[in-house]
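Given as structure tokens, the chain that follows is alone and in the form predicted on its own.
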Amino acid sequence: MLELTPHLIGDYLAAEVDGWRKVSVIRMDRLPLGASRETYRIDAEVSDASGATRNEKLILRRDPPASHVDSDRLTEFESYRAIYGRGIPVPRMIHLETDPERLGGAVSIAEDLRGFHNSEYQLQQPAWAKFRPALAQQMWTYMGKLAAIDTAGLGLEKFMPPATVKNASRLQFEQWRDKFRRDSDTCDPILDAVIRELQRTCPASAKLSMVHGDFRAGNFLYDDAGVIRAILDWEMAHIGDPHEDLAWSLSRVFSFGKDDRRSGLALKEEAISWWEEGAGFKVDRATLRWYELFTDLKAQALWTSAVKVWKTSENRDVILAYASWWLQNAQNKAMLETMGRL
């Protein structure tokens, strides 16, 4: 895979970003963040057409040769742009390169919101306990606000597959069921039972929204005062039922405090209450329960895919092996709990 160097990136940015004439990359570091994309932090000095210079702090994300997430730079880049300025804090997008030949994979460039935290595990430390309630309220309120935004004004149809209130749940179910079956080489009778129930009971949606796809602690930036500064990682964004994001955030597997606090932040009913406040409408409990079970299918498909790309040497990033080893059994346990069998 093409090595990204400061010289290569500087020349590329100077040639491709509107208004940038000369770019000197002062520092570039790969960050150990996420399992689906390569992430680099860049400090650059940029000169414009007038010769004036300024410092830019950037985040570069590159698609690897193989990943457990079936996505692309276009979806994430345009998702950020669609939601920017609509009451959901996100970074500003700067440039998109979809040709994998240019930089060894499709690449997106965004502003780097420097100096904030994103660790979900840091929030379990005693020093952060006083901030958890406010962070929880912010997270689920923002999630509810995302659910309330009218998709008609976002232009999502330009880069996302279409969905209707009648078929949104079935489209997602079939996508993740098929992904699991493609990538799995073992028998999973618990997940087979989940798949049968989901297939029998796909619900219609009361409304459609822009679904983030991975909305949970660990995918937002927060400051030292416990204020959320940006929601990150939109590569699985799509048009769907707003209950999907809520159910994902409530997953037992994401109870990072190893107790009943979902996303390591708040009890389930507290989270639902804040989501409803942000959304302006009530949760449909039957629909939520279906999406909680769907979350188990989607997550297990991701962990299974991580196993595959690791075993086949398509991507030897150690986080893929670690995540699959750690999470597959935990996900089966969560399935049994959701089905009332544990």
Contents of the next structure:
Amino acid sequence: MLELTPHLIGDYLAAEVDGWRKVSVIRMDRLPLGASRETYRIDAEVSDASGATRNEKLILRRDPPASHVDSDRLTEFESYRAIYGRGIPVPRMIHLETDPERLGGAVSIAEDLRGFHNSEYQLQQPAWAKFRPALAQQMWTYMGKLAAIDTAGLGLEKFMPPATVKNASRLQFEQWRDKFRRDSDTCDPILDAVIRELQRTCPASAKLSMVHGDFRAGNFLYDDAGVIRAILDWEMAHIGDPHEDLAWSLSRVFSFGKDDRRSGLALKEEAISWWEEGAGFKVDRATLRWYELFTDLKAQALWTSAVKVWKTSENRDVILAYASWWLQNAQNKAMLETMGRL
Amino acid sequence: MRPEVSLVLEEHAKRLAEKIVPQLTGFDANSVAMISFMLTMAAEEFERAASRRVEENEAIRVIFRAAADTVVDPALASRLRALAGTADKDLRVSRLEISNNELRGALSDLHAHIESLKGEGARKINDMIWSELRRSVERRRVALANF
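Can you switch from the form predicted on its own and show the form predicted together with its partner chain instead?
Below is the entire complex, every chain and molecule, led by the chain shown above.
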């Protein structure tokens, strides 16, 4: 796989980014962020047409040759652009390269919001305990606000598959069920029971929204005062039911404090009430329950696919094997709890 | 005296976490920390790998025997009878995993079939299956896991 070097990136940016004439990459580090994409932090000196120079702090994300997330740079890049300036804090997108030949994989370039934290496990340390309630309130309120945004003005249909209130749940169900069946090489009787129930009970949606797809602690930046500064990782964004993000964020496997606090931040009912405050409408409990079960399917499909990628492709990132090792059984346990069988 | 496998893995995990990770930063520190966790998980799994599969395979065969009179699909009943009569003679983990996967596949098919039936016999088998699925999760429990 093509190695990304400061020289290569500098020359590429100078040639491709509008208004950038000369780019010197001063520093470039790979960040330990996420399992599905490579993420690099870049310091660059940029000269424009007038000869004026300025420093740019950038984030480069590259699609690897194989990933457990069947998405592409275009979806994430355009999702960020669609939601930018709509009351949900996100970084500004700068450039998209969809040709995988240029840099060894499709690449997006965004502004790098420096000086913030993203670790979900750091929030479990005693020093951060006092910030958890406010962070939880912000996280679920932003999630609710996202659910409330009218999708009509976002232009999502230009880069996302269409969905209707009648078929949104079934489309997601079939996508992730098929992914699991395609990538799994072992039997999972618990997940099979989940699939049967999901198939029998697909709900119609009361409304559609832009669904982030992986909204939880670990996917936002926060500052030293406990303020959320950006929601990240929109690569699984799609048009869907607003309960989907809420259900995902409540998943037991994201209980980073190893207790009842969801996302390691707040109890389930607290999270729901903040989400409702942000959304301006009430949660439909039956729909939420369906999406909690759907979360178990989607997550298990991801963990299964991660180990398949690790075993069968050139992408041998440790996180793919590590995460899938412990998450698959934890997810099965979560399924039992969701179904009232634990 | 020999270094036991679990002890070797645990000690290497500890050495990586305490001595090597602090010397690294960023992506490399994160990767080595995860390798350390995986050695810990490997130590946990090494000790129980064969026993949990043997135990589970036999527990599933017991369910198949109990379900013999309840299953109304002849092909499924025949398959369950055949699997109920198997035994784990080769204790290599890779061989046990193959038989475990075959048994769990049949258990899943039995579960779907039982869900379509009414009556006390079906309810009893359904309860047995859920009980076994709960135990299967406990057998695979990873101490480091969030849940």
